[in-house]
Amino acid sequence: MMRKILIVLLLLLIGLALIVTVLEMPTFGEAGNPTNNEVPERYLERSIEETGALNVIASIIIDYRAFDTLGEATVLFVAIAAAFATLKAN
């Protein structure tokens, strides 16, 4: 019985920390928002010198995003992958 009052206590103290968390965060697309004035403030006025890379797209899309590009090249040649293994198999 104990066991299950602290499963309770926790799962009741994950979610309100979650609650919590959710209630900071600021409103989506307000112009007030550090992701939508911040952040590209200083992809655009910093790469260059930060990067090293003569182009300000490359810089945010090699440096900056690299772990996303990662993942959107990873999702792409899987799915490549997988199409050329059901046309090789008919």
Partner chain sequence: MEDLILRYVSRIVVPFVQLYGLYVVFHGHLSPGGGFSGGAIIGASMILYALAFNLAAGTKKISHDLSLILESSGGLIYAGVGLLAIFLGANFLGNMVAGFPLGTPGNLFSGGAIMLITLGVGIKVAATMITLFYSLIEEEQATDEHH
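Basically, rigid core = biggest C-alpha set you can superpose within 1.5 Å across the two forms. Just so you know, these numbers come straight off a predicted model, no measurement behind them. Residue numbers count along the first chain shown, from 1. First, how it differs from the form predicted together with the partner chain.
Residue displacement note: Glu41 has its CA displaced by under 2 Å between the two forms (rigid core superposed).
Fitting the two forms on the rigid core leaves the C-alpha of Leu6 displaced by at least 2 angstroms between the two forms. Taking the rigid core as fixed, one finds a CA shift for Ala82 smaller than 2 Å between the two forms.
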Contents of the next structure:
Amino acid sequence: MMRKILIVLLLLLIGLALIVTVLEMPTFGEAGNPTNNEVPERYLERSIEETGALNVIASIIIDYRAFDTLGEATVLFVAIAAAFATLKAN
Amino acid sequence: MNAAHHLPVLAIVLPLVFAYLMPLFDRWRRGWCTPAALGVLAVSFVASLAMAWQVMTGGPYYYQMGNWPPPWGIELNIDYLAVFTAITMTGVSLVVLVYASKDLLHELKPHLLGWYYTLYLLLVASMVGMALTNDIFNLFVFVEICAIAACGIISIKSNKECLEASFKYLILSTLGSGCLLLAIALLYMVTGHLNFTYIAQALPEAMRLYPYNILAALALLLVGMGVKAALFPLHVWLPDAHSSAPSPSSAVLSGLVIKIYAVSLLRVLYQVFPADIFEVTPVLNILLWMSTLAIIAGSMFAIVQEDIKKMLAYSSVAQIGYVFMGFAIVDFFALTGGILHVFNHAMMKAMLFMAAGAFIYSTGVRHLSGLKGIGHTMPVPAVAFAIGALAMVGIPLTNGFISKWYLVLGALHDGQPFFAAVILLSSLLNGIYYLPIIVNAFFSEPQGRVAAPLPLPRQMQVPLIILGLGCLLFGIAPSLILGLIYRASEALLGL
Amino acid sequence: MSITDVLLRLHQNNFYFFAILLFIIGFHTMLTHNNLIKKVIGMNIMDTAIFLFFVAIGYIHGGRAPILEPGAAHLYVNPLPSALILTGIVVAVSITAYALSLIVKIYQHYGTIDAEEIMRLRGGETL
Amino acid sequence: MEDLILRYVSRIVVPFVQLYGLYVVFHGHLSPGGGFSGGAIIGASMILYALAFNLAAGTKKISHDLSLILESSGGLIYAGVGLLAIFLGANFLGNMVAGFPLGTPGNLFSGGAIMLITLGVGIKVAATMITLFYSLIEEEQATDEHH
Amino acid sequence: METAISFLPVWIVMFPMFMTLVIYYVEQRSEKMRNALSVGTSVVTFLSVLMLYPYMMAGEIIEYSMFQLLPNLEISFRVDILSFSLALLSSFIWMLVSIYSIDYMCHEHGCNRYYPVLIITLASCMGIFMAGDLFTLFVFFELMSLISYVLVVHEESLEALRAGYKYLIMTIIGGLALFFGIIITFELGGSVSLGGETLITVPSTLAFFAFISFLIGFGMKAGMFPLHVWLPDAHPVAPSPASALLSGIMLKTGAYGLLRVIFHVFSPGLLQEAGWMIILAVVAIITILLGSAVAITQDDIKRRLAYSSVGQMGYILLGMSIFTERALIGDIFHIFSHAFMKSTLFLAAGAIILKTGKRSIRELGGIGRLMPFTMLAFTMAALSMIGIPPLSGFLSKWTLSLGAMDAGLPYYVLVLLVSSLLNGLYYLPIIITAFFGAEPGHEHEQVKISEAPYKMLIPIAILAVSCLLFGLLPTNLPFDLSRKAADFLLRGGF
Amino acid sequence: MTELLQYLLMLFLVVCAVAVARIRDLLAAVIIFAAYSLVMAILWLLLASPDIAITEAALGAGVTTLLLLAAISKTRREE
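Just the form predicted alone so far, so send over the form predicted together with the partner chain.
What follows is the whole complex; the chain from before opens it.
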């Protein structure tokens, strides 16, 4: 019981801290936010000529950041391997 | 562009590819599994060594995945710290795998061996990936692979303790990943980049505009990596997980997996965050005190343990404290000591766990008081255990001494003799729980199952001998690895 | 900062706010709930909350989905967070799958999926 | 009775769902979707099929060995395409620089390596979902016999 | 200097180490060969040390750097007159003890462990005395401490294991304290080499920590109060030859370390100015009085000897804290004389225990009549211990007292006198019981107790005669060496 | 108008999240969670990320729910 109260208090603290940061964050949906820099610009402007895909997200996940996606497929695989090994253990 | 340029890919992707092949081998060519896994890790190790050679002669370089320059693509940063970590990870895991190929036959059902290798190779690949990557989201992906694979090689044993422990580990590790991902989101939000170098460039400006965001990111990062690296108050999962797992898994989990998170945290803290952030926030101080607590509490807990693997697991809690202490004292020597301890402890703890595994393999005894006289009947693992234990205590001419030397020197150099005293105190505690085991092993008459152990296969003895000699070699000639570490810590501190 | 300012700010950043809220709820469920399946659901809630947060970062008012139409000059939202979250979702599903298989095995061994019950069983048995 | 309806419905629905899944996979580079979501849809359809009939019917469609091969080959295709790029003189996972033909943007066959990789991922995800579900369910039967 | 000579220290250290392996290999096959090799090794070592004599007398210092571990941290050797004196002393006693062991140990189990350990301990002891820097000193110190654990627990009885555990923990504490001291020295001085510049020149808090650490680290070995607790447990449980070495030589390594620290790491001037020596003096006085007083209450003969060692080490520590030349001479000479005396006593006690199987002093009545030579040697050493002229113990105490008077510290002399009185109180009863006490009832005695075999008697005799000779002769080698060493320490040359 | 919709959806999410934690019946919890996932997918559509929405609908709402159901069928329904 004590532990649960402690956890709730801790979570409230974390939540409060995070909400304070929400107040400070760049405003949602503004075009001038730090994220809208040269990175998405190039993806949006040049993905057709550089990757040949209309879907920019596909061009990012399978071309610009393909290594991530290899990792992602591997995560799926490792989960399967782990689950399979666990289930088939006896 | 020559072929050697692609070595980093070889080190990561080859284990990955063979991890995919391993279930097929297991199904149709079971005999190929072990040689293939060993061969792949050996290649990966050699590739890491070759990378180290490249870096030492030609300086650090980057490898751009798919030729996309940052910040658009993912790049690998092959620098001193990265190759050092890669060597540690592949080298130790190779040695452990040799041991595993025999030990697992009695811990697991034979049809699981291939799956075990799959998980193991993926674990190593992800660790090398974490060591080399220069992209924070890519780091996250590897962290996830590593987390699941680490749980997988525990739960594959599938007895009561393992399942419970690995579930606990999985949940806490997912919590850690959640915090990490949120931290990445916060960092991305204020900087617009995912590449370490670019985040570092954008952070000073962002620091001015969104200080709380960055602080929150830092805190989340600390918690996320702290949980995974078993930093003291967040270590609750470790003792169960590391003690119940099959011995090779324990060796690699305690020796390598918790270290790689620590190294990743080090990289992010030193390479991404601007140095002045640590002047306004006590993050490093918090880390320092947490590591102090870890060192003391871990050793204290270890003293009262009666199960050999549990004791080793608690000892890991203390030892990861050393690593973090080295990172948190911002000093060249301390940092060197911390990084060096990653390497040294990887060897020592892997060896200790394998020795413990050998005892369990041959006698079935896990209880510390049951291991009396084991030195007479099983000399090789007992001597290896003794070397590991002496290295843990920090007896000179073992590698543990060297890392302790640097840590204490760093603490003194930074004007914090208190922490030097903490390290010494914990060495004493290490002595209190390690030495009686050795003494009992060599100066008591073997009884019961200890008196007539099963013969230990050669594949299980050789790794112990290799690591034992390694512990001595790097205690006598630490300069073999120190050159790399010096450069790594110089680069991290920007000297 | 007055209370109206705070509220206005929260309104502006409402996605972030709710994402944090969900994150905390998921975190809480995951940490304190004894039922293992509930823990897994809590984990999913926590993860989706972070994904929501991440995707919201990339949004631009009036932006279109980043499926390009060659030749037309539209305002598109930032595609990078979406791409990353795609990875995140798969990761979450993978962990869920693995966690569930663990739960199934745990149930076979312990006959329960209640964390406290399991602790009690272990305490009575192993020590 | 209910079972019958379910079977009829699923017999009709499953092909459409699978077709949709294939569409999502193959149009990953043109429209929303891609290997992961498409693969998951195909996998879900197979699961639905297995649920509606029974496990044996499902395993008859896709045997264990096949799903094992599919699962691994998905990942291997991915890594293989990446390694192919190295042999073509680019870095790992290179696409345009490695000389994969990009085709005409907007066409089904465009995007070079993207196409191949999406296909691999789709196969892999579908196989994974099926394996996962089977192994979760199968375990039950095994233990039932056991008890 | 010729290279061959500069290589000699390495040879002296490495030869026994190498021979340890050889013995370990040989002993599987032949016990005789093992015994011969052990004695041979110690003889060769002794002779090798002796070869240094002319160079040392010429005032040369032999240096040899073996290899570098870390920047500014290396394994190096350096022999000066002090190193030489102690190395000579230890290798000499080691030689005698290894001869003694042959007959003593043949009744014990585990000889195959005993001899290699004996020889490797010799190697590490030589290493300590010939170390060229603190780190090398530390390495060999740890090696010796850990290895001699095997000697302590040789019996493997519960008592021995318990004493050994205490010893081990204290050793670890001492080792860590030393480590701390060395690393502070490294931090402050940038190097740990001995005999070069004084490493710590400014008294600071950190320097004080270093001093305290060294005091703990070396004092632990030297049996300094309150860190002596392991000593009375560990020394009696070891086999007697090992006890002789533990008490006679290995305690001195602590004293030697302290001497090095006082004169090379710090400087007498600094220590006097900072007033830190008073700590050493106070604990030394407590050690003397406590060791002597507790010894009286002990009934076990080896335990009594062990407590006596505590008291005697107190003299040596006290002598160190007085920076006058004569005190230092007495101090170093006491290292010699105590080594001779205590080895005699332990070896004689060992012979008695071997023959009678009794350790309790009350049961030793009449033993002097049964084992006259052994007991005579014992008496001689005991009298020397008390400080009866003209035995060597008197000479050392006398010189020490003179030194104390030089420094204007007459109450130190008082302490020495009181302790001599106490020594008398616990040694004389043994002698009286042995020669004049009633023999215990014969009904339990089936075996007639006879004199010890000659291989044991000769070493005892040599040592006992040394006690006499070195007190009797006005100029003898140990005293000469002490004088030169003191001179060297105080002035850095002859 | 969209803002109101957003708030409604997000409140729904919060309610679902709390309900999942509170409700004793695991099957109901899973179904509520599926609803949660679907609403999340709609929210992502509002944020102009159809890819994520489809993936979440297929993986989050579909596969996860199926897996959870399978797990429940293998264990027990009540908490």
